[in-house]
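Single chain ahead, written as structure tokens, the form predicted on its own.
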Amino acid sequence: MDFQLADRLYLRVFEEDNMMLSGELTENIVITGKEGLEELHRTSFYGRPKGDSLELSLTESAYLIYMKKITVKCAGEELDFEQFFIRASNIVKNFELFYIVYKDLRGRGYYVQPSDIGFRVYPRGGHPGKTPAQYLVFVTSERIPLLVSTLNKHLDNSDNKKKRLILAIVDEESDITHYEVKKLIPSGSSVLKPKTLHSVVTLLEDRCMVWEPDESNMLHKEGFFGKPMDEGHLQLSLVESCYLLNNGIMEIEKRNHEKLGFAEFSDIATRIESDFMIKYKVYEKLRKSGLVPKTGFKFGTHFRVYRSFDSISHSDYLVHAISHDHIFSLQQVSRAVRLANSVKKEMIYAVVSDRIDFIVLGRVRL
């Protein structure tokens, strides 16, 4: 039976027999007697069932309480809507999100179950005890800072469990929006190795000149380095001029004609951008996993990223260089993932430390 129906007819049997259960509020779970195991768990699956009694959490409590299934007491005090929401909400910090989120994702249909970190949510036509959930739901607010470390860590255990990630972020009108998270390995089939260059290549300000316009042609037809500048010389930005030096490609030397070596050059790039050595090598594993990344400047991320050389026409990718210790602001998050769907792209955060991991944040309606 469909547990929206289901509820409306125990709703209606409560109404005319003027009876609900009843519940206590003990610490932070509320506990009925035996009946409830029939009335409510065995056919709408709240709560979870302990010897003779069952264990509702406080949100599914507000909820029930909501519903007029259930009446809560604390210490012999009967507690209404108000009075419990505010006890709750001392107990669980943020509980008003996780009030919201619930209430949503049962009105859509979904049967959920409380975890560590939001809820578990079992897929349609699943159950506790029939399936297994489909779903960790991270529940947060616009306002509040996420970790990349915390994002990390969720992956991790969703992944060890064999769960899809969502976070489900509440804006300040309480309004959700649900964001897929998941890992990706990504791979092109353009692994390009351009021939060495016999002509040496000038470092101006904050990029380098290649002069022969043979090698500019063949570093910008064969491989989709740099942009020509005119007909046979080639611009060429700080991070693929450090990743052909140090892939051997090239030498740059200054406009004095003083070379550079990777680790001269890493460092005046990194004086001209602070984040130059993360995201070089963002660059330097796209390009070794066979991808062609360009600048996303237009985009507002570091590169827009081509699986194919052959499709250089659509970008497939948008990836952002962050470190391991990266701060998100949901807000921002917000604006990049609309942008990358707005152009049919995927949005990537590789995230730098002794590795780099690529995470993919994508907005799905449950």
Second form
Protein chains: 2
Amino acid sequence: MDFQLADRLYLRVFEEDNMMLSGELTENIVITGKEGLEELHRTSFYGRPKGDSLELSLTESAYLIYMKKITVKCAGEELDFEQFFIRASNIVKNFELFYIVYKDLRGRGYYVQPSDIGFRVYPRGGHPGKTPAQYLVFVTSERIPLLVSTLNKHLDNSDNKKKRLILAIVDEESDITHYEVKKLIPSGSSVLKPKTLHSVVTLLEDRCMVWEPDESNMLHKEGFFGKPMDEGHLQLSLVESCYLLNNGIMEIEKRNHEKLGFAEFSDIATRIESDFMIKYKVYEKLRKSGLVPKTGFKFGTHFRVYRSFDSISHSDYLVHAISHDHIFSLQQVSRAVRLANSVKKEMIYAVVSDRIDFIVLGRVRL
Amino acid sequence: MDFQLADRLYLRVFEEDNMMLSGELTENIVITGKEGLEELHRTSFYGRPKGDSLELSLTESAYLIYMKKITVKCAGEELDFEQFFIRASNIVKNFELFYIVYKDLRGRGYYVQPSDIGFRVYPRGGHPGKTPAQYLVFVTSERIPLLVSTLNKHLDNSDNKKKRLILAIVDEESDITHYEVKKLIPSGSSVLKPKTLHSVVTLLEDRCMVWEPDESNMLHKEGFFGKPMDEGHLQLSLVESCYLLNNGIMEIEKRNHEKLGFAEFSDIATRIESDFMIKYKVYEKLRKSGLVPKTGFKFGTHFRVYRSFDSISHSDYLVHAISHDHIFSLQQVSRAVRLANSVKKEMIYAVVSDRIDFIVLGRVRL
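Shown: the form predicted on its own; wanted: the form predicted together with a further copy of the same chain:
After this comes the whole thing, all chains and molecules, with the earlier chain placed first.
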């Protein structure tokens, strides 16, 4: 959408009315007189009343200058849109991002108020004074790395305030993509009861092999573990093997018949995959929650996850294990979420600290 | 597919015939007598004749033991499948990967011969001695990082041999995904003639702004540059701005009205995006080839690319710029290719050295 038709119509009406209010820029705020309260706040919910005057943020002011609703002076001199915009972008880091997101939301009929992280957005039909805000919108650019801890802080904050958290990511061409961020407690219905194996499993290069046909079949059929290499031989992945070892279901030996304990096995696995331990913790947590995780390689994530293994034909989630000090590249997040949604799955990041938090990211259209 | 029905039937026939050949394992090869030539090579194209005997690779031998077509002895002692497999995997690194890929190809009716990087595969209906091999199959695991230089070497090699290069990636659950790798010279039909701007463009935080309405429209309409922020103001991305600057179409200044040359601008851009220069080189190359590159953020790549800007509704390629010393994570490649294909685009890596090579990766079903 290049620009809003509504803008153009609105502009024309205002030009005819020719009722421009004036405001004064001081530091990072524009203050209008009493008329502002009436014209801008009571009817359209711009700004915050302060006694007899109205305070407008720089974003609101730039938008209102563009809409020809106000003129702004600074030290007696009137600033045009270009001058005001450049000045504002010198004051507020990434001002243009806030402006783009604000203009888009207002242009689509939402009432918007500023917040620490971007904006508070009111539900359709609602407005300040009538309804609480519905969304907290965190504004960022595709290029700004996002710390998991930052995202968690915003999540806690929006949970406390009973708002939905939206990530508004502005790309290099100023297009906006909105993601909703939620916590989730995944759970499924798979109760797993594999019998203890009598045969010994061999660790090959980076996977294990069950050689005994009946036990191969049992593990695969009763727990959806591994993949049959052929009739009678089952290959297990490293996480699967480690889980079965740790739960006393089987023993693992090296090709030289040396037995491996949990610590030795996970050491070897970590040498093969540096993030093995966080991946393993998430695998274990998912299995213990009644879910069936299998490799998500084809989708570029650690796991695809089934809620039960009766419905094994379609997996519900894509889960990627990350550590609590992970830094998101928003380009990668964008790719992961888009891919998950294109195959009708939810994209979940499992954040591993002393506990595991599951964070769902999904595209939304506001 | 858990195992091949064909295997089972075949096995039964052989058990009835009970005509097992015997071979001898020496170093990394199994040698059978004259009967092998007749039974295994002339009818089914296993192994390589060597005088009166037949040489079988370890992969072929493991498969033939599993199929109950041969027994293998080593120093007088017969090895069963498990013993042979473990021994082979001690000799050949990642033996299990080769075995999985080989078994899959043979199981689906292809004739296969070993090669340096994996296998040579004959076209359906063809076989050694009748037709040349059609594919070179490079076998690897999702966990093994892949150097761009390795991929290029295999590409050159398969080009010289007039074969199609296939990447067979085995995931942690032993599922195989095949990708075809090709070089491409992208070209389009967009001849670009934007006029030189009279107004000056401002570099804001990480994008540029054209303030003059007519010139904003001209740039957008006549070259599909930038994105209108509203009626009259055009935002340009860093690569677009750098390209227009470098081609003398416009001048850029900072917010303090200081003019920026190409070197200064690209320095600033590199501070914002560390891979700016390789991205810029690819952008320029694509534009000069008559293509229109726009940001690929929503797809998790650097660019989406249009072959002409008459057909601007659907982009044809997703292009990601990488340096010649890049190391692919196959998990990321898998995600990128799957996403590109799900939106009916080709995934292209643009490898930047002193020249730019475009490599297409696409999933194929052999």
